[in-house]
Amino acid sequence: MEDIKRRLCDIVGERFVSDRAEELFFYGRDPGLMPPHSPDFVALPGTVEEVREIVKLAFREGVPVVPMGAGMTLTGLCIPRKGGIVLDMKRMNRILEVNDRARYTIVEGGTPTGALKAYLDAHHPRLRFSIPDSPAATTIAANVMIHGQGRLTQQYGFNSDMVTGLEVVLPTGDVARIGSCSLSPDWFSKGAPLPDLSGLFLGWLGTTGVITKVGLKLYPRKKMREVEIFITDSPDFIPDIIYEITHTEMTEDINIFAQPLPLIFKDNHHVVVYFTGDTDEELEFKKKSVFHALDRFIKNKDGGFMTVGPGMKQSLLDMPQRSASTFADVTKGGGFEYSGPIILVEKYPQCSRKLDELAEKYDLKYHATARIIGRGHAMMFAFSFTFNRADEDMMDRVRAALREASEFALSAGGVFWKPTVDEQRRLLQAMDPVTRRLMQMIKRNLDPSGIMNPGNWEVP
């Protein structure tokens, strides 16, 4: 072990190689409630070249590697299950390049959705991006790596559907350029004309590769934002309220919440709408369409408009939104974590119902969260429950209602977004083994020595 610490410090420098007990404890878990396991080292590289050099000698050595962005999942992806190198990505943070005509860009590895966002305020402010509702610190690689959604998921998908290119450090050290990239120093296409690669890496949560660049499609910022807040007291309305909503391809974004606390909210359903244009006419028209397709549940008093208040408008505005973060602390104690299965939105109203009936059983406060992806083609929903990490038996609780959600979710036709170890296994278990053939074959040829964030999607 001295050994390959020695040359880890040959590479990136002694300074950016760790093994001390009290940076080992932080690298070995995250904000969720997966089991800790401590890396044996971390190293943080700052340049690709150095990501290639520490992976070739990992792959010489037989030690697992670990890519971490921020370790913001929550549910254990970047937690060394195995030991080994955590590579933490945070110096490689460059904004390469932005093409404002063609609107991409080119990040390092290690880019905050946050530092973007800032460099594109401050340099482009008519240029914008899909940014998630996670901390600013979040990377963006490991968003599009987990399939993340954002503000413009539900006019243009998963965020990794607006990927435009990939560098990625394979198993073996090989440095791989996927799309456009490959033979032109355009960076416009992750696939399409060629065969489309980047599935190869992007939804592997680490384990075929480490992203060290990433192209990105940017979209037009317009000038104003507004939001509305349409509620009803059933979720049986809420399919069909989505469906009226989509069909007018007026919004910007589309989020569904409902909570028990505080007391104003609850046992309604609130549908969130956001508006964008560039003039007070354009938002006017947009606003109109969406009130004009929802008439006949305000006639049949099935659901209204509510009002909005400056304090809550700009809350819902925020971007990232801070509701997750304060939500966390409503029991106290600072813990935080959701089963968000990407699911049809006629499902709505059984998730609802059994998030309830969760709550109820195991005793827990609870946030229901929808995210509509594309013009209705599925949503995010979010099973999530707050606990104190003090409390061991609220922290177990929260375990099993989660596990009963996933359960749930699965069997009603719903599939894990960024699963832990174990919802991977029942996935893996339950998919058609042709697919999981395909995954094992993919997995043995890109990591041989199976080195890369091993314990997660090893298939069997």
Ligand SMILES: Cc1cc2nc3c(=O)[nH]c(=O)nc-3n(C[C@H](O)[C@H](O)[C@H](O)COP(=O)(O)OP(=O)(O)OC[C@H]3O[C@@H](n4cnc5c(N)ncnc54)[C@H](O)[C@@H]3O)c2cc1C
Given for the second form:
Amino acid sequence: MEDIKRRLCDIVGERFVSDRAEELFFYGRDPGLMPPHSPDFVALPGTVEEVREIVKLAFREGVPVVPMGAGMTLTGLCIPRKGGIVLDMKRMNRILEVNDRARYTIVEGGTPTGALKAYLDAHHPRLRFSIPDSPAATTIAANVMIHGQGRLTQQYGFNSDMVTGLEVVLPTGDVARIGSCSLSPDWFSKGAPLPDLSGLFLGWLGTTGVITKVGLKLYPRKKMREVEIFITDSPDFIPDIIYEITHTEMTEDINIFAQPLPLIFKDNHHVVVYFTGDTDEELEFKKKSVFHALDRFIKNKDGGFMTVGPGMKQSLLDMPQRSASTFADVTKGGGFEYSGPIILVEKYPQCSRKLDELAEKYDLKYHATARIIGRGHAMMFAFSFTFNRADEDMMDRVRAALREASEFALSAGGVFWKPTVDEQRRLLQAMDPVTRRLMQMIKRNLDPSGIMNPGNWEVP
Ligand SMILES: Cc1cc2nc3c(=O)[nH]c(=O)nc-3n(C[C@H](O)[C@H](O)[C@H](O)COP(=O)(O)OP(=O)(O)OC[C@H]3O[C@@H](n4cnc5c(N)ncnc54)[C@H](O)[C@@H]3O)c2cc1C
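Form predicted on its own already given; the form predicted in complex with this ligand follows:
So here's everything in the complex, that chain up top.
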């Protein structure tokens, strides 16, 4: 072990390697509910060459490597279950290129979403990307790795669909370029018209390689943004409401939330609809189209628009939105976690009722959020529970509720998003056996010695 530490220091410099107990303590856990496990070392590479050298060292020595962005998925995906080296990517945070005509950017593998947002605000105010509501320190590479979703997901799909190219250090230390960048200096496509090899990496949770560069699509940033909330007291209307709104193709984003506290929200489902426009007329036209599309619900007294006060409006328009982090303190203990399956919008009523049932059964405070993906092609439904970390019994109840929520989601046709290790196992068991074998072939070929983020996507 001393030898590995010395060689890590040779690669990245002493300042960027640690095996001090207090640092390993933090790198061994995340803010969610998964049990901690300490790494042996933490290393912070600054260049692709350093990532290569570390991975080659790990490959030779058979030592696990766990790539890490901000470690904020809440489902324990960066917890080094078999020890080894946590590869903290935060030094690789440069924005390498913005092509404002072709609307894409190339960033390094540890670049935080907040850094890209700040850079575009300052230098390219007519461009934007699909910002998730996770803290600003969370990274773009990790977000596309886990098929995250953001502000533009309702228009353009998962954030991983917006990738235009990848540079990946393979478990052998080779560097692969994926997409048009494998032949051209231009990073305009991750696949087409070639075979799309990005699928060998995206969704694999760092088990098939380390992303060192990401090309990402940028989109027009309109001058104005607005938000309206449509409420209904019955979850049964939600699928039709979403169908009608998405049919207009007039919205930036659509989220739904339901929660029992504060009392003003109790028993209602809030469809939060975002609009953008370059002129008042454009905004008004888009809003009118959506109001018109929802006319019948209003006439039948099945729902209506609520007045959104300036404070609430501002917090809804924030990117990222802070309400998710605030939820963590509802029980005054600083924790929350969610099971967020990707599932059909028509399953909203079932998911909502299940969440009510689980909150009552386990005596927990809850919050439901759904983010519409594409034009209603699916949604991410988050069964969120808040907990007090000092209350072990409450933590156990949240674990049990999340487990039940996941079982329910799978039985209702959903697929877990950013799955815990247990959920990955359940997915693999339930999966079509030929698909499972394909995954096994890919994994064994790319990472024959099983050093990359071991424990995750371990296909039996
Ligand atoms: C308050 C809150 C709100 C959130 N809201 C959203 C939201 O709106 N949308 C959303 O999508 N998510 C959301 N999340 C979930 C999560 O935080 C984000 O998806 C975030 O982008 C994850 O980034 P990270 O840097 O923390 O990932 P990490 O936890 O660091 O990494 C995630 C996975 O990617 C792997 N990985 C990381 N970097 C690399 C790399 N360079 N190469 C290869 N593998 C790598 C890791 O090994 C791990 O398996 C939220 C989380 C919180 C706490």
